[in-house]
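The chain below stands alone and is given in structure tokens; this is the form predicted alone.
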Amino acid sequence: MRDKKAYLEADAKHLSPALNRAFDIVAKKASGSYIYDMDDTAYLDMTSGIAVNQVGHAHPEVAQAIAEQAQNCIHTSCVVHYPANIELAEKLASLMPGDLDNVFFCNSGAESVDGAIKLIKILKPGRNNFIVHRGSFHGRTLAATSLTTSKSAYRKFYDPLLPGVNIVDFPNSFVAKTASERKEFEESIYKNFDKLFATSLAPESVAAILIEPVLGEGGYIPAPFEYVNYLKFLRELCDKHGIMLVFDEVQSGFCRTGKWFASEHYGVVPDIQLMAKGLSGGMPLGAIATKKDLMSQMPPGSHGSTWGGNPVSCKASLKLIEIIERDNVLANVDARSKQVFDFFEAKYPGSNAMKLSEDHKSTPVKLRGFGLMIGIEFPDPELTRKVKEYAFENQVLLLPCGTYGNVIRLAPDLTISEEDTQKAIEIIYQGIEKFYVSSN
């Protein structure tokens, strides 16, 4: 086997630089919460493949399910029906919120966005406008890029994009410093749409509003929920004007936030729900979900996918769901989430931005999020970079997010142990003390 240097040289020569890699690690293997490099150095992975490996890297039962399915049937495309595809659709119907009971399987989150746009255009003919939220990430295909606003770099070079995309601010209530400020902020969010509909966009021309219930790339920011339930507000707005409501749960779905889907924190059911990432334990799989009577309006052949919902990915997903239910993984998500918030609140009182009082405390970091989708916001991106590099030196992998790169995202596997969680947050704390506290 070649060494790390040789692999990286071949990588630079033969792989497109368009796909950026965060760390110069050549992974020899990955297991549980760890990635191992060519020298068998173990790195604690607090990214889980960017919120993909819900039960850890290469979970033995998921790997076995993949192997068994591969021995029977790897690929059929749309030539025949097969059990795993049907069984997974059936299982998802029992897990999804409300009356969502029908799915179209694809390969990725971006593909689910593209397919949803097609479905919406069939369901809402003559309505050519979409509304998305500033800071959102919906994928990198051309149509999904048109809806993505988390960073201008994702859109650079690709104009003109899909027409009819209108952008409203994602209401980040975590800018508030006190409880009364947050209440005032959340009560003002209606103005976004009042102004838009009064000045430039007739609501009857809008086909759909899309939102990530918790912004992913945009900074791990939950939609407002404390004084105003923003998703409920959007549901009522859409019902009033005949607009479809789409929840992009590609990153926040599959127990990432402590519930099967983030929308459950808000008690709101969308018209269309998008899934991928954590759906299948590391295999390529995405899904568009809606009610059967709506999905049935897509004529046969109006959309398709050669590999979407292939038997191997579907078997992996079924095994993943079985493990989550059997092993009460949601309880671990809640416990580890509390561990993280409690740790930083003890070190930096007032750092838990999910709970505000009138006694504002200045802290070097602010934490927000649900479950194990936690954003740690720093005062500037330079400090974020230094803490990330310090963690890497100590064999912990962290990724930044947010438009300005000043947020560390914590998205480990949902089965991460108490000990590994403590290891990660202790190292983050040491980095903050070294680079921020000591210089202030």
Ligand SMILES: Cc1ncc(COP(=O)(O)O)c(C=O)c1O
Given for the second form:
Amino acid sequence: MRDKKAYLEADAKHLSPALNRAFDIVAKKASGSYIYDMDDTAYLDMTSGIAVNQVGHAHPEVAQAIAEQAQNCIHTSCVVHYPANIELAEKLASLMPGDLDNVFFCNSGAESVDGAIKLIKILKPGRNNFIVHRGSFHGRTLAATSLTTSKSAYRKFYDPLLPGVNIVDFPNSFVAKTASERKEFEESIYKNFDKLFATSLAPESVAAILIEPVLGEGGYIPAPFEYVNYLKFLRELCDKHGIMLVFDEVQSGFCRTGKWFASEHYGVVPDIQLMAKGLSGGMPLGAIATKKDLMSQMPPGSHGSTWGGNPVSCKASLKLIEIIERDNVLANVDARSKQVFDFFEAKYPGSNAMKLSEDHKSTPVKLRGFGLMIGIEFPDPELTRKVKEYAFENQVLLLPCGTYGNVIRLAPDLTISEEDTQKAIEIIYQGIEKFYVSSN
Ligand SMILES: Cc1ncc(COP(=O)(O)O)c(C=O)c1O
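Now show the form predicted in complex with this ligand, given that the preceding structure was the form predicted alone.
Then the entire complex follows, led off by the chain already shown.
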């Protein structure tokens, strides 16, 4: 095997620079919550492959399920039916909210977004508009890029994108501090849509509204839930105007937020739910879910995929679900989440933005999120960068997010131990103390 330097040189020579890598680590192995560099350094991974490895890297039972399936049947495509695919669709129907009971399997989040747009075009002929939320990330295919507004850099070279994409602000309820500001904030949500529908976009021309229940790449911000339930508001708006409501749960789904799907925090069922990332234990798999009577309107052959829902990914997903249910992983998500919020609240009283408080305190960081999808917002991107670097020097991997890069996203595996969680938050705290105090 070549050494690390040789691999990085070959990488620079032969791999596209378009795919940015956050760290110059060449993973020789990854297991549980750790990634091992070729120089043998062990890094605590608070990113889990960008919210993918729900039960850790290379979980032995998932790895075994993959190996067994691979020895039995790797791929057949749509030439025949196969059990893992059917069993997974059946299992998802029992886990998904409301009456969502039918899926189309693909390979990624972006593909699920693209497929959903095609499905909606069939279900809502003549309605050529979509509404998306500013700050959202829906993926990198051309259609998904058209709906993505977390950073203009993601769209920059690709005009003209899909027409009919209308952008509304993702409401960030954490900016309203006092009762009167909250009232104003709530009213502004209704007014924005009233104004949009009255002035430039007839609601009868809108096919669908898309939203990430918890904004991911755009800053780990839950949609308003306390004094105004934004998803419920969207549900009512969509019902009133015959618009489809799509929840992109690619990042927030599959127990990431302490429930199977983030929409459960809001008690709202979408018409279409999109899944990928944490769905399948690290294997590529995406899914578009809806009700059977809606999916049935997509005629045979009107959409497809060579690898979508392949037996190996489906088997990995089935094993993952079995582990999550058997080991009560959701309880660990709740406990570790509380550990993080309590730790920072003790260090910086008032840092827990999830608690509504009139008594607004200025703190170096503000935390928000559900479960293990926690955003730590810093006053500026420079401080965020320094804390990330400090953590890296101390063998903890953190990823930033947010349009301006001033948020650290905590998205470790959902089985992370109390000890490792403590290690990560202590390092982040040390970094904040080192750089925030000295820069003020
Ligand atoms: C909410 C959301 N939707 C869609 C995507 C695209 O997923 P993929 O990278 O699997 O295409 C992502 C990826 O980060 C995402 O976070």
